[in-house]
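Take a look at this single chain, the form predicted on its own, given in structure tokens.
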Amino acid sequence: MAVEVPLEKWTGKIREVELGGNGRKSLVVGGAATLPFLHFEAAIPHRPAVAMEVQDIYPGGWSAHLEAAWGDALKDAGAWARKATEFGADLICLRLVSAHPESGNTGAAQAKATVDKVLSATDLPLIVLGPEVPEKDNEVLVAASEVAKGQRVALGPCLEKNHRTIAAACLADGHVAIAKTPIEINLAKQLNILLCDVGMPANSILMDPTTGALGYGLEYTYSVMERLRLAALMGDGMTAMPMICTVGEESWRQKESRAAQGVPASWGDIERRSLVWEELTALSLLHSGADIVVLRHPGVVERVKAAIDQLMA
């Protein structure tokens, strides 16, 4: 006898968000009407795309073994971005450390500056992050969307203090939003109403719902991720925004990723570990929906994309 197999009949589905075009690689994120990797019950036409951080410094505090991946390439954010195309990333995260206040507090001008040369180094789609300090946000998101205007950037954070802000630069430029709440669905909703209100069209808007590393709040955020997932296919069209999920900020920060002295032998081979720590808090956010996910390691990249090779053929 025959078992049929019980299938979900989901109302909703996942918006899809483009990014790059104009002259630029473009990337389509998002369109699943099913969770993630389950091609038996409903369509998924795009596939998880993986960016690679850069950031507008020397970067300080990594760990040897990282940095040694990346080589001379650190020294500049134009080398760095062509090394992280080398390497295979789908997109490029460019983080603009030095605005921050207790980082060199740079300005309009420096990302200005940064932006172009990343532009120009790799035609690749770009993420542009600001430091998380909304005064200093406002002054460089904005100096980066108009100098990207027309390339269809994404620009974040956009937090509840300054979405109003973040929102007129991309509408007047072209660009998408990535909301960054903290760990709740509620607040990630509501800052997606927020933006819708003040214009921003659904498509344009990416969500940052804070990732937790492996072994520090990652099944919490799995579940929360889960849960705007599941609200989405069931027709909920506020929490229906891809996520993206900054996987290696996080996960290079933890002590198993960074410490080699003074823990038990039974943790193993520092730099095997901690590539194993950004790859697991990856793939796990991939399976509670994560659209983009934002690397460090190349050999992780590597890793991260086979997988999803796998999981999506």
Second form
Amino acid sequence: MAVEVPLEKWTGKIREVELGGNGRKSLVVGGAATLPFLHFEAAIPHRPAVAMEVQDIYPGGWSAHLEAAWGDALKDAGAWARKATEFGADLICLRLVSAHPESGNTGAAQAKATVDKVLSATDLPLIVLGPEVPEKDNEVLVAASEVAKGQRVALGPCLEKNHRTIAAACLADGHVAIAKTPIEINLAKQLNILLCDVGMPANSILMDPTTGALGYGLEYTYSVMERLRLAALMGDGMTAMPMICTVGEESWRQKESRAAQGVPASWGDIERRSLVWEELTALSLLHSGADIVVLRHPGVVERVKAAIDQLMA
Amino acid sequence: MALTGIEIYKLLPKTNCKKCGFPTCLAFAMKVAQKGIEITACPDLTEEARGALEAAARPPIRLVTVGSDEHKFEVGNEVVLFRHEKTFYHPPALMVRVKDNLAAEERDKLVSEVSRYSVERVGIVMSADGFAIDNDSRDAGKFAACVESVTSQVKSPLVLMATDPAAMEAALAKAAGRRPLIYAATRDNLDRMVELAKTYNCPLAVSEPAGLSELAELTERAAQAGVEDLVIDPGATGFSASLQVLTQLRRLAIKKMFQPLGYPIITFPGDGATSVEEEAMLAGQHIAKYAGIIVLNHFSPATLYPLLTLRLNIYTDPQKPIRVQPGIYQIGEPKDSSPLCVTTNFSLTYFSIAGELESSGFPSWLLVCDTEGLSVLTAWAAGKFDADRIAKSVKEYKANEKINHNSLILPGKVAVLRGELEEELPDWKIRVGPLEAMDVGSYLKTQWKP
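Would you mind giving the form predicted in complex with the partner chain, to go alongside the form predicted on its own above?
Full assembly next; the chain just shown is listed first.
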């Protein structure tokens, strides 16, 4: 009995977005003409990338297991970025935490210095994220944009509220905008359209659909991403931007990744559990269409990269 | 896939003979479509039409029950490829493998630990679903003894794993009435395993790694021999092959209604994995992408709890999100001087705010009102999150007994409720929190004092 496997005739494909280049390592994400890792159906030219998160100040309230894995590198964004490079990151995701009004309220000058430091510490492509307070994001991301001119970094979060400012910076300095919307397919599409309307090239946009961690809304993110990916493959070019998920940040915030005591014995060993929490969040979202996952723990990076190796083989 | 009345009508003789009791064939067809009468009431139905109708009535993936009485699970009967298209119905069973050459003491400890394991999440109690007993020793006597020992210890559903029919029969005799899944019929032993499945009335797994065509040939043979409760093992291992093969199987069943492969799939994510974590990730893939039964080589709460959580997430019906039980929740270990926030019982709303409070460094009380599963703004707009309801919840759940202050923090999006709520709760101080859950940490840092 000959079994004929049904193939979908997709008319669309995910846009290719390039980061880095110009002396820096270059990285292309997207380009897939089918659902994640279905090599039997169509070409998947680029593997999903693993970004490692670096912060501009010593992270407050991090799990002891994260602190132990990174050691003193956490004290300096440059050292941290170098270590992430050694740990095998495909790119660095620098979060300008200190720009948040409650975490130091630092401004443009500090942002410039930090971005400059990280750019010289590593030759990997860079993502720069603001504190997600639109006024402050405008200030520090514009500053970051200027320092990184020509290095094609990804700047975010670019919200509906401040998309004009972020787009203008990206256009002026040749960067990529990370369009962030709250777990909703139409809002995601709408923001892409708005960005294109103000002149952003469609191949300079990444989508951040907002990440729900395992147990904390993962299924919403998972399904919105599947729907975005399906819409793109069916030919909707305004949903065809590659997707980025801030897995580490969301996963490590949750009680399951933090609480060593006062939790049921059935939760198991805290160290293994917290890493598996980040791994399963990452793995699920890679299967629903993530092109970049931002991770925190080096052990998780190693295992997620190994899984991606297999998935791309 | 159910047929419409018109589709059924096309298969009828169209003679309007009235022998079925209906005035016309069309009227009869309509009644059949509504399941008001059996198609067999038509005495002149052709064999061809009967076959077509039976095939249409069959679900694309057969529902298979493993276990008996109250100690059983059902897998299969899925109807979509993506959960947002409808929902996934039958969560994959997570089974723990027990090798028959484990020392008795070790084995009993494992079985006891797994069977006692349970974990609660949003009011749902989750646990492993049973055991896969593996004839690793290749010794029929040892296998039967192991099965006998496990069945005397627990009543959980079982998978019996052996390729030697004699060993399988010895084990089945020790599991009488339990209706374990027989794993597995292969091209070498199919006929004898089929006989055992019939004799002991058990579901049968068919394993064939050579390809889907070869696998389909075996399931056809088993079905023709009279065993229809089948589970399939395409033998795919590793992340890439298993995703691709399981996706192909799901597509064949759902999109092509390809019956020979329309059965639940059993997977073994630990085979070939180099660590417990890798096994967990592969099991995670199988939960999201199409497994019906997942056999784990390791029992480890630190990986099982995340996997059970993932299964809960993926198998949540997207048409009706999980509601959180209304009440007062402790976030961290709050004291009577800790902040008290109020929110709705839409699960995503609850998780957003609970997650933020968790990471804020402020142990808190979270009062969850019954808004019938709506989020803050939607519930407010629908009149299900108003001052009256909030005041009632405060009283019903005795919020005042938890705290030594009288401050209640409202979501910023319903700031408009403040005045009314102050009238409803005259002894309380109503404060307006941030618009977004994300900002609650900084709100508490800068503004919170009892």
